[in-house]
Structure formats: structure tokens, C-alpha cells
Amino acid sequence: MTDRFPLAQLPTPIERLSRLEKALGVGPLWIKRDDQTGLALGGNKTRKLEFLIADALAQHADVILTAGAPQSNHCRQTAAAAVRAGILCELILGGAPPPDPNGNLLLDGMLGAKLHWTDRERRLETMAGIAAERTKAGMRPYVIPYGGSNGVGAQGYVLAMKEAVVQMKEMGIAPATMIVASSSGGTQAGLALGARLYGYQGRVIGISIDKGERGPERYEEELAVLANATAEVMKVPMRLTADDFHVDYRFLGAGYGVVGDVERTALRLMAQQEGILLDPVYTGRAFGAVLQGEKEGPGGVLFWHTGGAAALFAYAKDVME
């Protein structure tokens, strides 16, 4: 396991969604509050960034580069982590700058990140070019992939599963299913590896936010590669295969970041029944899947809230339709 740069307020709590259970006539439902990790409004990327920032510092990096969508939760938390570490941060965002920065984009600017805009399809190419320019100028750039999802970053969610297993034992609960939004893959890959390492016997189901089934290059195979890269970094002999992963592709809707009835229903129910704010892209879609899918069974369901509520402000019209 690599070193860790402390950023998160841990452990995050597990809470019971009692009012939602009553409203839906199901249960038990639990929520793991990784929206409360603390760094710049919190979220799941903070756990990954503890390891990524430590690795960057070990390599004497003086500028962090990463990429994402204009409302990327990962970019916002990366910018904040760079501030805590005393490193410059540059963000490569897909699209064109809006006339009025809002949500995560507003926070990126407040955190002092330098923003670069490019076509969505050219973000990685643009980031590589900027890294080369910084190296040529005598700087030491450290590139973080989408979502902080590589073998270094995913360690954060291996340990998050260990944390949850301890909490569940202390609380005397045993949810048969854990559900989490899955996109860049580091969170689900880390949880799956952690489940094997620390004895969680239930299923970890990733709700695909932006990846449909693609035949021979399935998302499950990508998750296995990522989990095994994480195992190598942690120096554990365990290896996973695509068959060890459960991904639900039924809730892709009209595409990434497009709010539909599934997300609106989930956002309003969680807010009006529990006073908890989901985000319109990831947790809104993933909890919408919980509402329409597997809500009950032996031991119930634990939903991982991965944060992102800052994006609500940029999606106000879509959310309130």
C-alpha cells in the first residue's frame, strides 16, 4: 500500500433511511454518507485523493493535472486537495465555458485552479499536451486520470469497505446488497476488492452512469483490470475477474448528465423524506435505480452516497421540471 495524505474526515457514518422505508413500504435501507468526507463539500474522490496526492508528493510534483466534465465533482475535490498539499492545479474540462459559472465550476475557480477548455473527446490528448509543456518548462506535473480511478486511487475504496464492514458489525446489521454509482470505476473496483479482502459476503452492484454494454470489451472487464492493478499496488495476491462484478446498465437514460424522471424522483424523495441532498448526475441516478429495483431482501440495502450535491445549482431548471 502506498502512503496516504490525510484529507478526509473518517469514518463517514452509516444511517438508516427510516422515513423512506415507511414511505416506500420496504426496508431496511441504509446509506453510507461519503458525501460527508469533508474536503470542499465532500464526496467519494477525497478517499482516492489521499493516496494520489501522497504519490504526487513522493514524486516531488509541483502541479496536478486532471480532466473531467464542467460539473466534475472529481475536479473540484482535486483542486481542493492540491491546495491542501501546496501544489498548483490545472483542470482540463470538456466543452465551452458557460457565461455564468455555477456549481462545481464556481468552486474550481474559488479554489484557484487554472482551467483549460477543449472538446470533450480531446480532454486526455489536451492534458497530455499540457503535461509535456509543463515538463519542458522545468516543472514536475502529476497526471490524475478521470475520477482518480487507477491502482493508486482505488486503494481508498478498498479501505472504505474495511471501514464499512467494521461499522456494520458494530451496528449489528448485514445488508445483502450495496449499491453505488459507477462511472470511472475506481469506487466500485475498490469496494469489490475490499469485499473480498475484508469478508463482506453480499453483492456490490454498480449502477452504470455512462457506460452501456459493449460486447467483448465490457465494463466489467475494465473493473477487473482496475481492481487487479489496485491489488498489485497494495501487494496482495488476490485477483478478480469480470465475473466478480455486478453492473446494472438499465438506468442510462438519455445519457451522461441528462436529468430525467428517475433522477428527479430520487432527488425529491431523498430530500423530502430524509433531508439528504443527492446530486443530479451520479447519486440521483443510482438511488433512482434503488427505488425502481432491488429495495429489500435479507438484511436490506446499503446505498453509498458518493457526494456531488454542489452540481444541483447548475442543474436547477432540469431538477425542478
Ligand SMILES: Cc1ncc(COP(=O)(O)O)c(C=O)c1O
The other form holds:
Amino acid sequence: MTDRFPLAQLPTPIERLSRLEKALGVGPLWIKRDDQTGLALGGNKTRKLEFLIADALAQHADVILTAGAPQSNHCRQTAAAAVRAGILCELILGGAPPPDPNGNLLLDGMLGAKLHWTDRERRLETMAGIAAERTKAGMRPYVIPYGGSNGVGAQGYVLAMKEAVVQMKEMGIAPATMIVASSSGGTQAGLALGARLYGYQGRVIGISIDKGERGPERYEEELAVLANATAEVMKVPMRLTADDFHVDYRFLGAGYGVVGDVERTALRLMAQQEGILLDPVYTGRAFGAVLQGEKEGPGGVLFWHTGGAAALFAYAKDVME
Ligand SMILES: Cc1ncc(COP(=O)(O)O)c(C=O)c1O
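Return the structure block for the form predicted in complex with the named molecule; the form predicted alone was the one displayed.
Below, the chain from earlier opens the complete complex, with every other chain and molecule after it.
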């Protein structure tokens, strides 16, 4: 394990969703509140950033660069983490600046991040160009990949699984399935490696948010590469293969960030039965999958709430439709 720069309030609680269980007539449902990690409205990236920021500091970085969608939760948490570490932050966002910034984008600005806009497909290229310029100017840039998903960042989710295993033991529960939104992969890869390391016997199912089943490279292969890079960083001898990953591709709807009935129903039910806010892009879709059948395994389901509610304000129209 590499060094950790403390940013998150841990452990996050595991709660029983009793009212939802009753309303739906289903078996035990639990929620792991990683929306409550505490850094500038929280979310899953905070756990990854603890390791990424420590690595940046070890490399004497003075500016952090990362990229994402305009409503990226990862970019918002990175901007906040950089503030806490006393490092500048520059964000490379796909698209054009909207006239009225809202949601995560509003917060990026409040947190003092410098924003660069570029074509969606050119974000990585633009980021590499800016990094080169900063280096030329005598600065020390530290580049964080999409979603903080590399072997350093995913350590946060290996430890999150360890944390959950301890909590489940204390609570006397053993959910047969865990469900998590999966996109850049670090969260699911870390959880799967953590499950193997710390003895979680159930299945971790990733709900694909943006990748089809037949991409240029199978997503399960990407997840295995990521998990193995994480194992290498942590110096543990374990290795995973694509077959160790379960991904459900049935909930892609009309594409990334397009809110449909699945998400709207999930958002409304969780808010109105439990007083918990999901987000329109990731956890709305992933909990929608739980509602549409992923809940049906024996032994109950633990849903990882990975945050993102800050984006609700930017999706107000789609959410209320
Ligand atoms: C709220 C939320 N949940 C889940 C994810 C997916 O996590 P990962 O990118 O590690 O697959 C993201 C990624 O941006 C997110 O913002």
C-alpha cells in the first residue's frame, strides 16, 4: 500500500433500507453510504484521491490535472482535494461552457479550479498538451486519469471493501450481492481485489454506465488490468482475470448521462422512501438495476451509493420530467 493523504470521513455507514424493502416487498437491502465521504459533498472519488494526492505530494507536484464531463463528480472532488493539499488544479472538460454553470461545474469554479474546454474526444490530448506546457514553464504537473482509475487510486476501493467486510461482520449480515455503478472501473476493480483479499464471498456486480458489451476491448479485461495494477502497487501477489468480474450492460438506456425512466424511478423511490438522494447519471442508473431485478439474489443486496447528487441541480429538467 502506498501513502495516504487523509481526505475522507471513514468508515461510511452501512444502513438498512427497511422502508424500501417494505414498499417493494423484497428481501434485505443495505446501502453503503460512500456519498458521505465528506469532501465537498463527498462521493467515491474521495477514497481514490487519498492515494493519488499522497502520490502527487511525494512527487512534489504543484499542479494537478484531470479530465472529465462537465458534470464530473471526479473533477469536483479532485478540485477540493487539491485545495486541501495546497496544490493548484486544472480541469479539462469536454464540450463548451454553458451560460449558467450549475451542479458540479459551479462547484469546480467555487473551489478555484482552472477550467479548460475542449472536444470530448480530445480531452486526453489537450491534457497532455497542458501538462507539457506546465513542465516547460518549470512547474511539476501531476496527471490523474479519468475517474482517478489507476493502480494508485483503486487502492481506495480495496480498503473500502476491507472496511465493509469488518462492518458486515459486526452487523451480523452477509449480503450475497453487492451492486455498484461502474464507469472508469477503479471502484469495481478495487472492490473485486478487496473481496479476494479480505474474504467477501458474494458477487460484486458492476452496472455499466457508459460502456457497451462489445467495446474495442472487453470492459472485463480493462477491469482485470486495473485490479492487477492495483495489486502490483500494493505489493500483493494476487492476480485477477476478466472472468472474475461481473458486469451488467442492460441499463445503458439512451447513453451516458441520458436520464430515462429507470433513473427517474430509482431517484424518486430512494428519495421518497428513504430520504436519500441518488444522482441522475451513475447511482440512479445502478439503483435502477437493483429495482429491475438485480435484487433477486438470495441473501440480500448491498448497494454502494457512490455519490454524485451535486449533479441533480444541473439535470433538474430531466429528473422532474
Ligand atoms: C457518482 C459516481 N458513481 C460511480 C462512478 C463510477 O466509478 P468508477 O469511475 O470508479 O467506475 C462515478 C464515476 O465518475 C461517479 O461519479
